[in-house]
Every structure is written in structure tokens, then in C-alpha cells.
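Take a look at this single chain in C-alpha cells; it is the form predicted alone.
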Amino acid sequence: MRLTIAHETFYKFEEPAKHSIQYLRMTPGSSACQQVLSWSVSTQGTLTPWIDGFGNSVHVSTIDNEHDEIKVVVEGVVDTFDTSGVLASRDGLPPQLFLRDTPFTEIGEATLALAEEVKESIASDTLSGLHNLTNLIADKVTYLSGATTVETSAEEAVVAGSGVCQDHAHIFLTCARWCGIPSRYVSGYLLAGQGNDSHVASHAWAESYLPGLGWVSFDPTNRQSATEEYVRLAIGFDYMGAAPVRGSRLGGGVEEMSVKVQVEQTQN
């Protein structure tokens, strides 16, 4: 399938700002379920590239002068392919490394709660088991916009009842990796309107490493692993590490953010 995506994020500020600098995990790579044809990010900054510790493509955008908005736009066209939701293993990282918690992803009376409810089936089979996890995560946690931050924990999520595809992510990490499975965060695009319950084209979802099978990704969002209508953009432990943009600034005072994503498939 081929996808065209378009992604700009706007910041405006209250008052100029001397000095910001920001980190880019916005460009893909090619991969099993993937292949990169075109890409671009452009901003007012000063583009740095780099590939942090996870092998995310990365740039560091700076930018000196007094400004009082930034607006960052990435634009590309990526054919991907259906892999049963699966990747090889063969990604440079070792797998026990994302059995490491996080504060987003610390177990709490509430995930606890959630991880006994499966931990028996992900023994017993631990690729069902994860699947029952995802349905269960939910079941237990309804999909709504604004109901939580960039800040909110797993555990603060399932006590609400409610959250989003981050939220869902988190959740999965923390009950995973309680049960002893690596599992990491993966931060993307979903081509929305397909038949499943997608909200928004930016996306997030979770994957686990199973022995003999490579990293599997689960959805708890849309209750599904991942098809040949998503994109991976970047992994990590949680959130932070896989954050599309991150970054700080000296000034400006209050900011107002929006984002638009656009998902198309178009023609080979």
C-alpha cells in the first residue's frame, strides 16, 4: 500500500523567544513492513541529523534569533507491507532492554490489577495472552480525546477509565513487562477511516518481543496489531523516547499548539 502523509506542527507564542531548540523523531525508516520513497522535514531552524540509541532518525532543529511561532512540516510517500504485524528481531537492540520501566509505565494497584487479570494466558501462551491483554486494556480504558496530558502515567490512566492511544500504549508496556515480556513503544501513522477506530492519523502502539517470532505489535486502540495501513516512525521506552517533537526554549511566555495529519493511500 502506498501512503502519502503530511504533518505540520505550529507553535505560537505569547511573546518572541530568544532561543529554542527541538527534537525531530519524525522521519521514518525502511523496514520489513516499510519502504521510505520520499521524505522531507523543514522548519525555520537549523537542521541537525542524527540517530539517537534506539536507531530513530532524529533531527536537532535550533534556532537563535528572536521568533515568535515555529512551524515544523514533514512531507513524504512511504509503501508499506503487510507482515502479519511482525518484525525480525535483527535490529541491533537487545531485547531485554525494554523489560526497563519507566515513570509512565511503573505497575500500580490499578495495572496490577490488569496484569493479573492475563498473566496466566500470556504464560500458558504468551502470544494469546497479548492479544487478551490488548482487548482487555480496551475494554477497561474507552478511547476520548483530551481526557489525559503528554504527562499522564499507565496507572493514572486505567484509575480514570479513559485516555488515548498513548495511554492504551502505556498500559500495555506496563502489564507486559510486569509479566516479563520486553515490550517498547512505537510512535507512527495510522491511515484512519479503514474499518478500524483510529481518531487521528498520528499514532502510537506498542510491541512486544516473542522468541522465535521477532517484535509483535499490538493496538489496544483499535484492538488489532499492525497492518500495512501503518507507519512506524520511531520506538523507545515509553512516549519521551519516541515523541514526534520534544524540546524547549528560553522566552516566549505562553503557547498555543496545533497539529494537522493527513494519512492518503495512493496509487503504486
Contents of the next structure:
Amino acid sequence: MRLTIAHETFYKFEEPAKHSIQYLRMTPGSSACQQVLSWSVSTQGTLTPWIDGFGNSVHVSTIDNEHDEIKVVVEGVVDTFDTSGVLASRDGLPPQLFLRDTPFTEIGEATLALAEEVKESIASDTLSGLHNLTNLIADKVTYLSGATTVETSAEEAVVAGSGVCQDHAHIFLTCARWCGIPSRYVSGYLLAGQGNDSHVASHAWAESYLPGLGWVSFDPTNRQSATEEYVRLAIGFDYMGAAPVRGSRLGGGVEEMSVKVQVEQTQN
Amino acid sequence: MKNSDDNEPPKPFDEMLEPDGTVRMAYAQYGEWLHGTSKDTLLRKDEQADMMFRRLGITFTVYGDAESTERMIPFDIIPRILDPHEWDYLSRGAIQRVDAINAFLDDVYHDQAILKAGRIPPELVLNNDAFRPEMLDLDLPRRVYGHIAGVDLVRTGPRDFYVLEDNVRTPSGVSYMLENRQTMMRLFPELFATNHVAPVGRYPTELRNNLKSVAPVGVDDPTIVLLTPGRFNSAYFEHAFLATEMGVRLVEGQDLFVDDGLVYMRTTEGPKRVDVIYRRIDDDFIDPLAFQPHSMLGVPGLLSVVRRGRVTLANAIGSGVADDKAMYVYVPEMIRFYLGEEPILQNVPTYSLRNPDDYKYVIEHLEELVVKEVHGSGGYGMLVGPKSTKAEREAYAQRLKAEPEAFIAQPTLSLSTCPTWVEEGVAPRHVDLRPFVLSGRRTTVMPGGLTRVALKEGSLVVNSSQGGGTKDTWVLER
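Pass me the form predicted in complex with its partner chain as well; I've looked at the form predicted alone already.
Full assembly next; the chain just shown is listed first.
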């Protein structure tokens, strides 16, 4: 499937900032499930590309004159292939690395209850057990845009009973890792279908490592594994490691951020 | 309170005296001098030393002490002396260890051969917070990670040296090595005329050359800076001292910035490119865009420049995975695996409480053991079995039960003693030794180091945070 993506991130500062710097994890790589045909990242700052330890393509963007807004525009075309949710390519990373907890994925009472519910099915048949976990999370934590913030942990989201895709992914990671299954966070895009809702088009899900299969994707928000409607952008231990933007600046005061994402199917 | 004589443990090894009271080779000249020097003279020298240090203003922040957050580290006027043979053995052992550790770090951030070979349990490395995947697949200049290492040693017999810890994060204490020597030379110039003491004063120059040798590819005359967390850090004095001695700029995070893929420092003449950063800030705080997001100490964007090979951090991010107390057990294995040699220096037998057998043994023998937190440092949170009360041991056993994997235990070693100037005169006190190893073009060790001394009679805890003092360390050239 050929997907055309337009992703605009806009920051407005209450007063001028003197110096800004951002890590932009906004460049997809090619793999068995996707082929990047064209891609561009642009902003008023200086862009320098680098590769992080997980193999993600990153840009560091710096602006060293006075500015009261930053606009990051991403455009590209990607061909995607349905691989039944299996990322059929090796990335050289030791899977066991992804058993590590982060502040977002520390097990608590509520996440433990979920993990215990699927523990046995994961032990007897990992793949179907993880699908059970995917559904269980969707049942227990309602998708509600704006219910949580970028700092909400998995445990907090389960207690709240609602959250967004990022929370769903964190809960999945928490439970799967607790069951001993190496699992990682994936940020990316999703063909949003009708309405083209930005919240839906900018997406996050999880991947777990199954011996024999490799990395397999699980998307609790949509109760499925990734299809050709998904574009992988970056991976990490959690949101913080794969976040599209992490930034810091001198001055600027309070910021207002808005994001517009459009994913459309185009003819090839 | 003293026990009766038959309960006394055997006398620890004394650095100066043989069991029969004769003076060891290292102290041959010094011992004679000490014997012929009056108590009054020593008292006066001690007062002079105190004044010199006060004037220098060397202080050390002591955590967990509400009354005085800054205090002087006591300096002892009697040196710890090593003869050329002892030093040859020690220095070869320290270099071997650091070489193996650097090879290990290069391996775990690339092919992970030692994990694949089953010589170290992979989870101990991969799921260790000090292992930083941010460093995976990155080639560092000369493949060196721990450019500056401090190897903590203790001695129990003539040829029995044990390594307690390998410090390859941001080891401190080298300023004491230098200041202690300067003070000694001013106090006792005549002793340096008769004893052939290897100089340590060139350390700042050697450190500078070492940092220069690991500059990014293509940079011949690198700009070096020392990055400090600031004046509230316990080792700030050392940071300022080393920067001055090396002739490099002492900077804080806010003095540096990343632009156009490079690191710059703000100067009155405008931005100046920085090539090598001797950083004394922990990994967690070094780049808020990659690690702790709310850190104000580091430099936003620094990791991107490191990964592009345009700046060298010393020590490298992620070095800490090698000096973890859980990894310590495997350093002899690293030496065999990477160097194909047998370890020169010994490890202290260590019980990992994550192993059920070890756990059982430790719980049953708490009274004889020293128990430490795997991730702790500075002598905090440890239990010294023989010095503990029953209540303390019981409380500690609860902590072990709750989180066994967070602890290791070791037998209490009978640390060597060294004559030390205390209130009642010259008396033996327990000492350790931290030599400093530099890795770059070559691996070298300064002939000397930091000798720490437990000033309380019978105490085995030499940490300055726990009331320890320091001594000048002499390595005799002949």
C-alpha cells in the first residue's frame, strides 16, 4: 500500500526564545514491512542527521537566533507490506535488552493484576497470550483523547481506566516484560481512514520478541497486529526513547504545541 | 572494650614493620628518620600541615551529615611507602585490569562476544541500568571507554593485594594525591632528598596528553574542557584544581551548547569548538534530551555529537556497566577472555545474594561478612558484620530478604595497617590504596595514588564520607 504522510508540529512561545535544540525522531527506516520512497524533514533550524543506539534515524535541530515559534514539517511517501505483524528483518539489537523497566513501565498493583490474568496463556502459547493481553488492555482502558499526559505511567493509566495509544503501549510493555517477554515501544503513523483525525494518525504500539518469529507487533488501541496501514518510525524502551520530538530551549516561557498529521493512501 | 587476648584476631599486615619488629625495605630510610624524630616535632608538622590545607580550602561534602556539609579531609603526615617490586607488581595488575575493562566495554557495545560465549550472564549486562544502549554500535577513538580509572586495592600480606572496586565512571581523589605530595615536600624537604620518591606532579600533564590522544578523528590540536556539575558538587574543588593544573577551561553545562552538529563553548571572543570533554557529571544528567529530561546540569544535544564522532567524552557514556559491584565478580573472567592472561591482582571472594546458595550462606554468616549494595558507593548503606550489633544485623537481613539481587557480600579482610599520627602518637591504622590509571594511546598508571586511612582505631572504613583521612603515597624508584 502506498501511503503519503504529512506531519506538521507547531510550537508557539509566549515570549521569544534565544536558543532551541530538538531531537527529531521523525524519519522512518526501510525494512521488510516498509520501503521509504521519499522523505523530508524541514524546520527553520539547522538540521544534522545522526543514528541513535537503537538504530533510529534522528535529526538534531538547532536554532540560535531569537524566535517565538518553531515549525517542523515532515513529508514523505512509503510503500507498506502486510507481513502479518512480523517484522521480518534483523536489527542486530539483543532482544533481552527490552526486558528493562523504565519509570513508564514499572509494574504496580493495577498492571500486575492485568499481567497475572494473561500470565498462564503467555506461558503456554506466547503469541495467543500476547493477543489476549492486547484485547484485555483495550477492554480495561478506554481510548479517550486527552485523558492522560506524556508523563502518565502505565500504572496510572490502568488506574484511570482511560488513555491514549501511548498509554496502551506502555501497559502492554509493562505486562509483557513482567511475563519475561522482551518488548519495545514503537512510534509511527496509521492510516486513519475517514475523518483523518490527527490523534489517530500519529500512533504508537508495541513489539514483542518471539523466538523463531522475531519481533511481532501488537496494537492494543486497535486490537490487532500492525498491517499495511502502519508505518514504523522509531523504537525505544518507552515513549521517552522513541518520542518524535524531545527539545530544550533558553527562554520562551510557556509553550503551546499543536500537531497535524495526515496519512493518505495514494495510487502506485 | 577489648576482648581477652586469646580472642584477638591475628595481627594485620603492617606496611612498615615485620612481625618481629624489623623495618621493611620500603621504610628502611623513613623508619630510621621516624625513630629519630621527636613527638614534639611531629606535632608541630601536623599543625603546619593542617594550616596549609586550610589555606588551600580543600573540603569535601559529606552527605547525610546535617551539621557540617563541608569538612576537611584529615591529612596524615606519615606517608604510605611502596618499594619498587611491590609497585611493579601492583601497577602491572592495575593496568591489566583496566585494559580488560576497556576491551569488555568495547565488546558489550558492539558484538557482545563475551555474552555469546556464556562467560557472563547476559542479563547482568543488558538489564543493568548502567548499560546504555545509546552507545551501541559506536566506535570510539582508540576503543577506549574508561580513560581515567581508579582501582581500589587493599593489602593483607606481603604479596597479597586485593581489588575492592574498579572505578571507571568519574573516579575522584587524584587532587589529594597531588596536594598531599606538595604538602609533604614543603613539610619534609629533607626526606625527599634522601628517599628516591617517584614524582606524581606530572599527572595533570599526562591526563591532558591522554585526553588529547583520544580526540575525534582529524582533530590534531583539540580544545579540551572539564565539565563540572558546579560548586555544590562534593568534588568541585578537584574539578577546579585539575582544570587549572591542566590549563583547560572549567565549564558547567550552560557554558556549552550544541549547534550545527558540534559542541561549542561560550567565550568572550565568541563560540569556540570543543573536542574533548573531561566530564565529571554522571550519565543520567549529561544530556537531558537523551537521559533524565529535567536535568539542568548537562548539555542538551550532546549525545548526538558523541554519536557522530565529533566530540569525545571522558569517560565514555555507559562505562559504569563495568564497575558495577555485580560485574566485579567477572573482571578476572574478562582478563582471561580478552587478554588471554591470568589476573595479576586478586578479587575478594564475593557472594552474590541473587544466588540462593550464596544467600543462605550470607544470612548465616552475617557476623563475619561485609555486605554492600550492588549499586551503592562511598561506603553508604553497608553492613560491617564484625562491627555490627545483633539488632543492626537483623534489620539488615530484612533488607536482604526483600531485595537479594541488590546486595553482595565479602569476607572482612584484615586490611594492612600503616603507622599514622594520631592523638596519642604514632599508631597503626588500616589503609587502602587507589592508583589512577590513564588509558589512551597507552595505558599508564601514576607511581603513587591516594592512600586512604581509617583514623578510628580498629575501623576498616576508609571512606572520607565516614571519617577516613588520606596519606601521601610514595613509590620508591630504588
